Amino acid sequence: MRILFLTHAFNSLTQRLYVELTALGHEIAVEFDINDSVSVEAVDLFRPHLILAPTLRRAIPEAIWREHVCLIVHPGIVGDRGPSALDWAILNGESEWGVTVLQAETEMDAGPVWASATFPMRAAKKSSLYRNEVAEATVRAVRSALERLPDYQAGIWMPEPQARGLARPLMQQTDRAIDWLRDDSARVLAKLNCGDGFPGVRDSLFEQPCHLYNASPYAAMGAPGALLGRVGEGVVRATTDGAVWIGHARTEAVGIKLPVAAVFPEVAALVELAEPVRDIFYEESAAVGYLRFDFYNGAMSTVACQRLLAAYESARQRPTKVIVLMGGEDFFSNGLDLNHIEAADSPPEESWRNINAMDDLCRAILTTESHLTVSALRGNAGAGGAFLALAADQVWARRGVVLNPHYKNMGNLYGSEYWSYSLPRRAGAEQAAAIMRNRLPLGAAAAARMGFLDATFGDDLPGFTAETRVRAEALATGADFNERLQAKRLRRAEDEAAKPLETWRAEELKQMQRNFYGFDPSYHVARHHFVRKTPHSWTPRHLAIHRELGWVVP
């Protein structure tokens, strides 16, 4: 079918349904809403055999809902209205919750019902449950909505009218704001976690307006509301029955989400606590160390790179046979941190720092003699994220994992981390050239067919873990361990002396020197327009195929 996305953004979400429903054979175009003549403009030009929803934020044009097939994506429960709808289900501490495919009307989220799907709610942020538990359920939701499509074109299946129900209301400041001096830690971080990634707690620090974003747990006691003292680059609050780590905030005056420290220099008065709050982890089991780093975003600056390198570094001292990396659970990677660079005085030169920083660690791992390495992602990657995963010897991933291997939609970036030499190596010169020309995310499963990845496996988080602890420990003990790995060493040599890594290296960074420091600022404005969210005023033609010119129906 040709299937039109209607949608605020492409996002995380929108991105995985992208790639189940071309992998599936449909036809996917994308239409930013903007407003309703365009689109109207979209439905006329695309001429779609359904309408999909999948991130809306306001209704769609009754011009287009009556002459066509719509269903929007809610992520609720059936019977529950309103835009904020996981953001209630945090906060009110729901068990269960869910998402629910129905069609579009009059009223907002009072359509008739098409399918839905739950899951048990965890304790967590909402950024990470909607990457996880919501897309899922979209997932399994949508593909049931699509099965009884032709049973509804045929008239013998109509979806089910919806209950009243509980339509709840946009959620304000004052519905998330924390009264430091009478809620308990579990409330704080339930208000903290319903606005993670958007719209964040309006708050104060230092005596300062702000919003506050990643919070978790931590073990401390103090006056309710107190400041306790700085971990890493966040802060320590207390509550009234323990205490809470807050690592972003954003100000006015900075207008992007950073570290506490970075928008606060009070911080660096504050005493240093003796309990870190750990973004990298290091463990091991029958012969393979495991390296997790949970970067907020997968974004990773600077120290954050030189940090995991030395983790890095000290992972290969140890008396093991296989490396994993396991990045986060919500991302792998996504290469350098934007909104830091953005921040810098020098943004250029923040940008040569981090993308050397990066290479460093990129390099670590290809010059690895003594183990085996494997990269485990269990959530998404993209740009230089999705390359650091290339530097192992071995690339696993989730099979609803998604990725973005390419640097073109961030001002038509060249990118480093090694990929000039590491994708060519895995994929062919062919379809190396293809994967770095495509600006549209990839699934796990075409990763795969494509040889970016080894393998694709697990349908939960769980379970892959699970199944990535067999395989490499499998790998560790392994009779043929010895020639795997004098065959990696062996290799590593030709190709050193075909072509050293540096000289790879240097040609990427001529290019991506360009790109900070040239005559084109596309990089730069991308990037401005990225990290303060700028309003889409249109759809890029890369998702609007039916805005191409020459487009025709086919």
Contents of the next structure:
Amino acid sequence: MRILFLTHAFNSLTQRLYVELTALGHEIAVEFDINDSVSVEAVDLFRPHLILAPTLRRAIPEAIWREHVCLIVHPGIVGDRGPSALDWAILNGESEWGVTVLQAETEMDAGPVWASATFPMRAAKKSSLYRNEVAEATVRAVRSALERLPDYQAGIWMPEPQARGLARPLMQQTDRAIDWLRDDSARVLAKLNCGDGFPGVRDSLFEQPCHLYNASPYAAMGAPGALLGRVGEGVVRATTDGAVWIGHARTEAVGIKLPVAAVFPEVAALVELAEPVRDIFYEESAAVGYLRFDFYNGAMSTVACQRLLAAYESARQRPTKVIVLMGGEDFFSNGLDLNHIEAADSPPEESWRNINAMDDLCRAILTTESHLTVSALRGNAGAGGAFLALAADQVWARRGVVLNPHYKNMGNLYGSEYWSYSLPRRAGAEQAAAIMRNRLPLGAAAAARMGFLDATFGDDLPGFTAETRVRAEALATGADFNERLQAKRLRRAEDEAAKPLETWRAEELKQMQRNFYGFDPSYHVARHHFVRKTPHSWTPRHLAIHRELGWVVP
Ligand code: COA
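Alternate state requested, the form predicted together with ligand COA (shown: the form predicted on its own):
Following is the full complex, with the preceding chain placed first.
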């Protein structure tokens, strides 16, 4: 089928549907919901068999839904309506939530139900639930809905009208407001989680108004509302029954979400609390070292890369046999920290420092001779973060992971992380060029077929993590361990003799230097829009295939 995605953004959920439905053999075109006439034009050009709206903030124009089957993905259970579905579910402490696929009609979210799926709720940020549970449930519900389409068209199945619904309003900052003198930690975390990543909770720190993000429980006690100290780049604030750690904040003046310590110099004067690190964790079992790095939004600043390199160097010193790089739960990595770069005194200088710190980390992994190394992608990876994964000997990913192994979407960035060495080696020169050129998301299964990944398994996070352990231990205890290590050393030596790693790096960085310091400001412009979340004014051509020159309806 030709399926048109009418969507607010090509975000993680839309990308996941894109890869799933493409894998089923459907042809997908994307049009951003910019205004009604543009949407109508897209429908006229693409002549879709079905219109799917994975993330829509406005109603579909009547001219479209009267003529075409339009299915809307609503991140709520059957009967739930309104624009803040997941926010309310978190704030109200629902134990189970779901996704409903309904047909567009006059009233938003009130059309008949084609399919639905539920999931148990988890104490987590809204964005994390959205990328994991909501995405999985959406795939299940959309698949069921598509299976029903032939019966609907044959007139032997009709979607279920919604008897009654509960329309909940857009959640306001007054609903999210934290009462530091009355709210316990669970309530404070629910309020912060339901606004993370967007819009955050309006509050104040050091008597300055700001929005708060990225909170987790912290074991400490103090006068409710008091700042008890700093941990990493965040602060610990007391609640009525404990404390929470708050990692990120945004002020109107800076306008970008940044670590609290980067926003407020006052943090430096706070006492440093006992538990120093919140984002890098190392553990060992059965001759395997597991290195988890859970940076907010997968963004890796210069300092984050340097800290991770130090942790990796320590892991290399251990008498283990395998090192598994686990990334974070939501993202393995998304490469350079664009927010940090945007806020720097000199974005070109900070970009340069950041890419060099990232390359240093990749080089350490690529040149590891003492261990076999594995990247185990629990979450999605994008741009440099996807190529960081390729620095390891083996790359495994959870089945639902979506990769964006390309840089061009960020203002034609050339990219580094030794991608020009590692990608063709895995995927072949032709496929490597296509991946970079197409700038499309890649599902785990397709990535494995191309050689980008070595294996994909695990339907959920616990399943993937458990199997990663089994596979990593098997590598470490395998009778062929020494043989594998020897083969890896030999290959590296041969590759180095053919073309030193430093040369690959220098070639990539020469291009990056142009991107950062050159005459063409595309990267700086693209980064500015990405970080400031400028609304789209048109759909990129590689997604709006119906707008390609020469497009004809097959
Ligand atoms: N630096 C800083 N923030 C980043 C980031 C990065 N490299 N990558 C993602 N984020 C942030 C987003 O701004 C967003 O912030 P929010 O919490 O305020 O909403 C959040 O992470 C989630 O990103 P989003 O784009 O909504 O996620 P997605 O799953 O829909 O898309 C990507 C994933 C990777 C395709 C997209 O985030 C992206 O293109 N990132 C930039 C990658 C890049 O170019 N890195 C630099 C070159 S190495």
